[in-house]
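Shown next as structure tokens: one chain only, the form predicted on its own.
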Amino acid sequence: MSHNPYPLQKKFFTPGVYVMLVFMLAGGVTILARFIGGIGYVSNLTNLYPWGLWIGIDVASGVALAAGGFTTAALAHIMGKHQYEPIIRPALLTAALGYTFVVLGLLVDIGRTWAIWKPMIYWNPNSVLFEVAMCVMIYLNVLYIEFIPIVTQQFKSRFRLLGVLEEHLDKIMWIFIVAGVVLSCMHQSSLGSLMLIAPTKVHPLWYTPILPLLFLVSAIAVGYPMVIFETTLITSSMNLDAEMDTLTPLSKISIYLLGLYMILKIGDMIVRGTYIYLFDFTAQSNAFLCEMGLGGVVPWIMLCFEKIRQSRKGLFIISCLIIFGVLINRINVFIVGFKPFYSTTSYFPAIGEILVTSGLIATLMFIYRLAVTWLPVLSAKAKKGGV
């Protein structure tokens, strides 16, 4: 496939990007009402259960989701699999739009968002909150940097300036290239180590030393399935090719990334042997084989099926089951198997919590279609005769 990225210029505001809107302006109203009224007023977080929906989804979730940013740079730039070029630039936009969605929900998730700075200025090295958030600090201005030719490429021809910054900058990409994927592994697997501090906060099914390795791993596995879904979304919404050609060979391996994890996953438990609660029926043993069976092993057994690794909707399927293993996964440990040891309540989360993630997912899927629309990120071609 050639790979010549363009603007789509399609119509943008419609029925889909309205109902972006509202959510979107749901959102912003609970925020609003969050800074001003407190982060109680709006959640049902406590001194017991200090994070909740937000950590879970907002930043877990959505620092695993954005994975795909670092895999596909990985595979195409310094493994030279220059095949997948057509897929950078899309996986670039979504990680990039990802992390600024973690950044935001963590400014409305932490209590004193105006110190949110002192990390930067007053260290503690023994501290593996702050190792993730000096990477992802980092890294989300690596992803910034790495989109600037994207931008030059559309508004050079007006601007002579950003001519020069491409120029100057190319020479230096590699650079950065390198940089986020060695970031991203760190505070990928160190989202896994601040877990390690709470050994009797944690279920066992989820508790385990290396769940570090666990976090990577899954991040890893992860990358290319978030790929293939939104590539697969926004080319059946604007009519474009399916570029099966790129996305049935990455998905094979996928095969072996996702059965790594499986491996380390269920040898870790019997190593362990945490089986002996996978039929507690309880909402955590429950959860556990959701995750494993629905995120893991089902999608797994499909992709080892050459043919439906070939049809557009069965890799659309595996690709929403992997990520809904992995979205579990981060919930799981953070919020369906934390429970402190004196709690005498769970935690459900406020509709004030639902609607500012919403709100954020919105902002991020409108952005997204904002970019595409007017920037040269897509490859795929329209369909021909329209259909």
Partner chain sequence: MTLSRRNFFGIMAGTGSMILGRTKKATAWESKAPDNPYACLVDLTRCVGCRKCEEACNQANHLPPPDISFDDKRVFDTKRRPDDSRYTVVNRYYGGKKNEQDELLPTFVKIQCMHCQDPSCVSACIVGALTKKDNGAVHYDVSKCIGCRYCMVACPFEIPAYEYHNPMTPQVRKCTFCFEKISKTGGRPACASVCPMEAITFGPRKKLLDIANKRIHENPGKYVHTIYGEKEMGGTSWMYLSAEPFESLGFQKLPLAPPPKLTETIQHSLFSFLWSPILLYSVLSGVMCLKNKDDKGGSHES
The other form holds:
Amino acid sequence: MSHNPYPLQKKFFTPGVYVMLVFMLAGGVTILARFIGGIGYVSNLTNLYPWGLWIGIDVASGVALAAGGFTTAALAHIMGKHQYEPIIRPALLTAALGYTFVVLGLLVDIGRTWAIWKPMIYWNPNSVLFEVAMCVMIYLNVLYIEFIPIVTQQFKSRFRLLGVLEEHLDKIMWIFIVAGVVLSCMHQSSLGSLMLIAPTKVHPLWYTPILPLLFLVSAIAVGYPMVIFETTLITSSMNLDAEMDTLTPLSKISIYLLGLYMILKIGDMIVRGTYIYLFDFTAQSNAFLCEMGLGGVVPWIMLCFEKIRQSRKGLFIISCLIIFGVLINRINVFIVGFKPFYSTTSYFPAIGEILVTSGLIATLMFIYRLAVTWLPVLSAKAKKGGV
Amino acid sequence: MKSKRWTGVKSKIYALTILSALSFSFFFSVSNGNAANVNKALKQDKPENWVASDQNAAMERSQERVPLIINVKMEKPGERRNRLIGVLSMKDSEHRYFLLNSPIIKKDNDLYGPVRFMHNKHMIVSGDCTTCHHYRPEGNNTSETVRCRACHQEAFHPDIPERTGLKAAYHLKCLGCHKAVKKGPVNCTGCHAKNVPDHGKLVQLTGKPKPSDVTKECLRCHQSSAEGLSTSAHWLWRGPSINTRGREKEISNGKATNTMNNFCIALSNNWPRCTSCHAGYGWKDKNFDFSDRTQMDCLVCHDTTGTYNKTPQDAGMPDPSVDLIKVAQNVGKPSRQNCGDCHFEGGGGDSVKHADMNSTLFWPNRNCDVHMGGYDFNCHECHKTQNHHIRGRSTSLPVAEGGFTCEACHTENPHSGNELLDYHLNKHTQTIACNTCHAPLYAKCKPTKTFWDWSKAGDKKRKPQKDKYGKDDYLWKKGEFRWKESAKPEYAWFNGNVERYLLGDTIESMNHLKITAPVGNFRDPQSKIHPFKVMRGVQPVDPNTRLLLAPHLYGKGGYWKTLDWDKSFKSGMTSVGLKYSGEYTWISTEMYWLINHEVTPKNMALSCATCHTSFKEALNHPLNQSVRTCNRCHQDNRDINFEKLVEQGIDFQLLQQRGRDSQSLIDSTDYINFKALGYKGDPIIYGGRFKKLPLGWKQ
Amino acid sequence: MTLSRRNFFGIMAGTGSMILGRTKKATAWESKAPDNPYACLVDLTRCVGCRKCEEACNQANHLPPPDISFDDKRVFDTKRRPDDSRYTVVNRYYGGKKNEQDELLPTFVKIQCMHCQDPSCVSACIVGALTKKDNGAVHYDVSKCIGCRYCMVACPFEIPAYEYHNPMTPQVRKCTFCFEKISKTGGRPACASVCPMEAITFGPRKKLLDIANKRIHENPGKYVHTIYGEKEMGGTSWMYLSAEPFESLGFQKLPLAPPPKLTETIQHSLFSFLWSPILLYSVLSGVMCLKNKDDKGGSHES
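Let's compare: the form predicted on its own is above, so bring in the form predicted together with its partner chain.
Full assembly next; the chain just shown is listed first.
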């Protein structure tokens, strides 16, 4: 099968883009405020709740949801399933942008933004966070390198040098593709190890020694639904063909991946006996039920029905639910399930934190749109009457 | 005396309006000629040769370092106690008094001043040396008791890590015991005063600040102090009068409202002069705003430079030449200088009013006042202060912000020196106030006014005569005076309550009035015999309203300008909101002033024979065997000189030789006048007030 | 994209066998705790709540003056936590002990960094700004810190505090164990040296454990027979003796294993000598090579 990514070259400024711009502006102003008044000025972070929305969503969820990049790369390039190649580029773009914004989020969140380079010099190999940081940093570079061909393809006619670069790069690209998958596996799992250092603070429903494994499996499981989600979103918003012939088989893999994740999670719960907390009806138990039920069991059952998988709407709902499940899992582990012993209040993000996060997400979407408009990312054909 | 009270809503307004009454006398100048000099600060620099002997010796002991004892003999507490009972006694105590101020404690932190530790008192109270001396050094010939710091030195000693350092040893032992027996202080400032931090950098004042600017700067950190002072007697000059009979529940009596005396009589319309001793700025008329805390005068009490002065007759404002910034940067705890500057000068001059307080107490001799002279006490060490409310009561003023007694420190059984005498002396404390024996004279070194006749005032032609102390007997502004130095107190039963005439009370007998008188009697077990200075005077009264008159003396329209009593009374009484019928006459008055200071050490206290005639007789007739001293009860077969025992104490002859006016007291007996107090005679012969047992005496 | 099968298998066989052989050794976790560091023993039965330690700490570390003065006992009405302006606080608890008058007796509890033997924060710190010194102090080096606050997440005692209102150069603030002072001979922490009751005893940890055991042994009715901090979280340099159950005095019941044991075991068994990434890399390259061998030279772009 053949696919030909091409710049959409569509009208860029739509009402949706203006909404994004508003969010971006609000986020920008808040970030400015953070760098004038300090983190405490715009956030509800305290000594007992040092990590909040920015880490829980911008970083942890951001990394998880950018998993589409390495899972599709693994599927298409490594496993040789070339039929999935049309979705590689959008997934790659999402991953590159996702990780970029993980870093941007971190720049806002860490107290000494200007010192972010220091882990490159001062190493603490015992630190899980150090490993995550190193992987994210290298992987971000890998993603950029993988992204180069998209740029060169577009501009090589104008700049000859780019063509040369493309040729040389192509020969060693396999190194980066494999490296990308390895690095992803490493830090996706390590992201789960992060909270293992705080056994007294993380609620037992989530605190388990296999947390890194769960994080890795869930990241892999959410990779394809994420691709489905964003492809559906962009094709429908850009009025393109739905690429269902690629997406439906992709969803079939998710049955096994999501199934594995569910088995691990439920098995872990049974082994550790934490089901006793299930029906406490505290914020934690509710959040856990929500995560498992709505974000795990329901979409898995839906996946088993061929009919739903083949309908564009059904597939979209399934992927939404799975993404929701993983997203809520990350939020649960980092925010909802995080209950310090001495806390008298619970954490809820401040307006400032929400504005920064929404601003960053808006920017992410904005740039994605910018990229698909001007760079050869998407291969979907326009619907009848399209371009 | 019955009180005629203005009532209703107006009373509160009047209460403020009448701020005048009392302090008139307190702060009045003695002479008129050089008024500017009169109110000049009394404060004195420390004389070069002045040393508080007991304090100094204790301080030197406290600085000694002793070699550390590493090994101690481990004994069980009970065993040790049993072994040492009867072996150790009071006699083994080398020193009565210690200062806990070792450099070991001050090595890391110096937050508090030294602790005064009354070793003998603790021996008596605990009755068990092993309570504190819990171990002894190892070895056979070692001392059973060693100083705390012989074993306890630096904390966390590497060789003896389980043994506490000296500071913790003190605190654990002291607090542990105080808590266990529920006696003695358990808070930090109960034992030692907190060091005042250097205010040199803390005080942020520049230029030439106004007095109220200084106060604002103080309040920046010391809000709560202002809060406390705002309800205190030193600020309001009035307050609750729980010890004034019939007025126990009133809360607004005092100089500012209604107290009177037979010195300068009352505050009435005489503000700027009287209030130059107020701990505030600008109380120049009845409209002074007591809610304005920026007008509080912090410096007058907290100056440590000795340079702060208030201008006389300027309603409490400081002398413009005072460098307020320098004073503010050197604030500290009040000393005798700060308190004495006002309180030694009551009545308008040094020693005029209070029998027992005058400028000699700035740097007194040990014999003059053993606390201040021997142990360098500052006023606030007894007059403990909480939230700027200062403990202590006087008979002359109704305001009381808490009281204290000698017994609070010295216990009910304070005599621990000579074992033979102790028992008898300690029995005396049930009947006799400490100062009855320990302040046998008042105004010991400076004459005080004992009589003041206002009716003679106004004769500008009369020439004042000097009395034997060199004091004027007359002043046209004020009338006729009498002075007395080394005066013998008058003794009366006193249970702590005072009968008091207050402004507006109706006088019953027009012949004589006791403005203050102690409450108490022979039959009242709560009453003890106390020494008093009795101030006698003649002062104006309205024969129709039967009210003591409060004159307007100072300033425009005052008596000293007009020499017109009628106008003066009209103005004065109007200012306090009382009626003046237009007629006045003169009444003789008495005021009882309790003697609390000038406490002498034991060698200067009254001897047994000074009061007990039966002893005196034996001393006067040494050959007559029928007249007996202690051998009246005790078999005289011990190697003790009973005669010497009953005679030891104050020697009026010696005092006279040293230039004191004590001639008339030499060889006196029945000093406190037993019959006048209600006894049949010497209690040794006739029995005490509750025990009717004559001691070994046959008619 | 080209990949020669021969090359690939060569690499895989070489690295794989080499690394697998070495990982076994690296997986056993070993405590890095100093053998006998300095420590402090807090005897809660001695503390009278004078807050002199708070004051001394404030001065020793040049912290800002407190909102409520150190003499003011009203602060005990709330439970306070250490923060960036105070490295130690004393809280008052009514654990249930009563006096003869049936009044509840207060117990005062000083809180500060426990200076764990195997500190979570040290293990967590991304740049190694936090280190456990041989003298016992868990030391913070601001010049390395990036402000990620992972130490605060990690600390089981919830101690490190952050300067949230400093926009560019915020620091993690916590008790320093007066590191500079105790590094010199004869030096002791400010709080311990000021304590009027010697409620804080400073000395070598083993010696303090002896003292603590001795006190319990000599006063069996006075103390609960536990030394808090002896074993909790792998042991701490600050330890407590109490007359009342620690749970009633705001102490958390904590596991005995130091949290770094789990995380570092996972980290090192997975990543020491990077064996697993290299192995995974090799396997994936192999799979890629095999799967794409039909595509003429492995090129996937058409």
